[in-house]
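Just one chain follows, in the form predicted alone, and it is written as structure tokens.
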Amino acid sequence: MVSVSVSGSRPKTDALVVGVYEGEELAAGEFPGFVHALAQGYRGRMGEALVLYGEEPKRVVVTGLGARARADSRAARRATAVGVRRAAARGISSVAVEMPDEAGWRTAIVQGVGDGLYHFSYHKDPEREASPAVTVVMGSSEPLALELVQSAELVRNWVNLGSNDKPPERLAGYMTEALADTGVEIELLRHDRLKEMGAGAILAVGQGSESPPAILIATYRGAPGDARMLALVGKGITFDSGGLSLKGGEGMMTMKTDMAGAAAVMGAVRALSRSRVPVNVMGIACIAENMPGGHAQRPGDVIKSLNGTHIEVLNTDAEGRLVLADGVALAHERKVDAIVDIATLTGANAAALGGAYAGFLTEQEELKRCLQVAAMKSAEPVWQFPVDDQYRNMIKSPIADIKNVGGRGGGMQVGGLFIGAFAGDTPWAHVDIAGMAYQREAGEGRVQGATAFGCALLAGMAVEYFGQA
């Protein structure tokens, strides 16, 4: 795993990254070299880099914010990213990190460091791919901050493993082994006993599948003293076929990371419990494989949910509303005081937010407030979209409850609230993803593949929700 650690001072190290504001010079004479290179015309653009060498440090990346004005925890995690992955060069072993220390910026920095420094290791030798020990310049240790980057790196991992390495119950012992020695109490519902509880609506996804869909629930208790409890619930679907509405087969080929959600949930519960910040959660991974056969359920099935609603399926490739009605169902029937989903759910929010947001629906000015909180402190950056009985109206079924699909309009508000209305009058907010949780191509600081994008934003929001900020 990446090393990182913080320190109220610059370290002995072999390369050191200083974050530098579009136009502005460093202090004087501290870094040879760089005024010169200001009059070669580097500016310090968001995310421009430059490297210099010397003697001690070997090499100095400095790192553009953008300009002063304009810049956030998004640019500052960014630079961190590109600075770092600049810095790792062969033969190095130790690098420092010295960004502005904002301290609303501190955890978007920490996470910058795993974002440049990530490998996917699985398949290949992790010595040949060895990351540096990472230390970053700042005036708090930010224990969260550095959980989250440990947790980061095995979302990325769970996400970007093939498909054929993590049936649901196999993902399950993943995330369970994961929350070993946490304190947090695990608790694993397989196919039968999600029978005999009613979950219809997991099940139907999942029986299309040799492999059996499962539900994971890890708790963490932090705050004993506090009589509340957030619900975390994420989609886990490990694969994603459309089922007998088949997707093509281009739509098909990032379908191994349709679990993200989920990951992120229990990601950001690890991360919590092993900071042992005083929160209450209650992850819900809701995981399935969602594949075509001859048990595979139909379109125009009407299948019963956990809380007893007869749901329409009119196109089985919305199956991630499905799996997530029954675990915020769930969450609902044990009394949690609000609950926030999260998942991989519609190309709808990617097209219409084009991957630089995330988009979220609410109707609790809390909830809106803690994930807004959590969104500008972690740079995992969210958009609100409206909610709306003209939304609620498109998901009505003239035979059923409820129907899975709407009209071609509004796929993000109609898929996120087909998911709240399972919520009952818990307040409930929902955080769509798709767009974010997958990076097709490497960009400047990062590697293509699992972002671990809902990590940080809700072990945030944990935060924020039970005011420990």
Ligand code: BES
Contents of the next structure:
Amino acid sequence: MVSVSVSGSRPKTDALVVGVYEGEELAAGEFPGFVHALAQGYRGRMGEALVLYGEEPKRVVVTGLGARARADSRAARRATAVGVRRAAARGISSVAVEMPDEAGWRTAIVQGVGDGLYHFSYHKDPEREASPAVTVVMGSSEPLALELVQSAELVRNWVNLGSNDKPPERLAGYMTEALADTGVEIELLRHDRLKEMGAGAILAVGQGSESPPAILIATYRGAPGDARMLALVGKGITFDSGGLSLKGGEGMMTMKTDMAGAAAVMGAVRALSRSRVPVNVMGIACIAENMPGGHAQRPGDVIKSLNGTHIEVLNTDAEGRLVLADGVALAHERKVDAIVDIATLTGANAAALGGAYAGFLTEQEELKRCLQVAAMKSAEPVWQFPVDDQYRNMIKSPIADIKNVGGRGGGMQVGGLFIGAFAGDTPWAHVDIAGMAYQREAGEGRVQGATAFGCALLAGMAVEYFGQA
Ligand code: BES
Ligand code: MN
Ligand code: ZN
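Mind giving me the form predicted together with the named molecule, seeing as the form predicted alone was just shown?
Let's see the whole complex now, leading with the same chain.
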């Protein structure tokens, strides 16, 4: 695990990372060599880092935040990641990070350290040097942000794992392990239990696979005096082949990451519980493998979901909304006060937002506010899509209560509103992280692969919902 801490003053370290606004000078004389670097054309543009070598500390990494007027939490997270990644070199065992100490940026800056330090080392580099210990210099201790770094590391590992290494029950096991000793109540609903409960939608998705589906419920009660419960429901498809509506080879290449929503949910629950934040959250991971085996569901099948709704399945590749239909219905059945589902749900979301934002849907002002505040603080940005009956009309079925695909266009909204139909009268929001969960190339100070997007966002959302500063 990476080692990150927070301190009120700058410790003695091998390396120091300092943020600088574009075109502005650092404190005169503090870092010999910086004046020379400016003369050489260093500007402090966003993502532009510069290494200065010296004695004490051995290296200073100046990392650009871009123009002061336009800098935000996202710039701070990215600049931190870029700087930390440059600082972490052979012979550097400790790093201090000094970014502008804006209260609204602290969570983002600490996450930036996690972004910069992460590498996936299950199969490669067993002898790679350990990451340096990083101390972030800021004015408050940020226990949740620090726990989120560790949780995000686990989330990234789960998402980066090949599907052969994470069949549904095994993935549920990894998540359960991560929640050990946190006082979180764990329920694992395996195949037979799901059958008794009538969870026909997740069972239908999983029936083409040799590895049966499961629902993992992790309940953290950190605010016993508050009667409210917030449910976080995540899509956990360990591999999405499309099922009989089979994807092409190219489209399948990253589908080991189709469980990133469920991973983000369990990462958030872990961080909230370990830092004893006074919130009540019920994490629900809907885990299944979508395969085209001999028992696979067929386009045209009508299935009966947990709440009795009959679903006409016309495309087996629209499987995320099916597993989430049961997960959201389960949350509703347990009388939670609000439901947020999160999923790598649609290519339409990724195409519309281009990997810069997660799309969200809600008709609840309060959930919208919580999401937007949390997005700002975590530097995990969200963008609202419209809710409209025109999209709901697209999934009316002539032979069942609802069908799992619409027509042309509005793919993100149609997929999301399908899920919302299972929330009943419970306040509900949907977050589509397709395009955000995984990056094909290194960038923004991060290595190629999983981003853990949603982990800090959901934890922050719970904090906002329960009214903490
Ligand atoms: N997991 C995919 C969505 C996805 C696509 C995530 C690309 C990340 C990157 C989802 O299960 C899917 O296949 N969605 C279909 C829905 C369609 C059949 C209605 C899609 O978006 O094409
Ligand atoms: Mn699919
Ligand atoms: Zn999928």
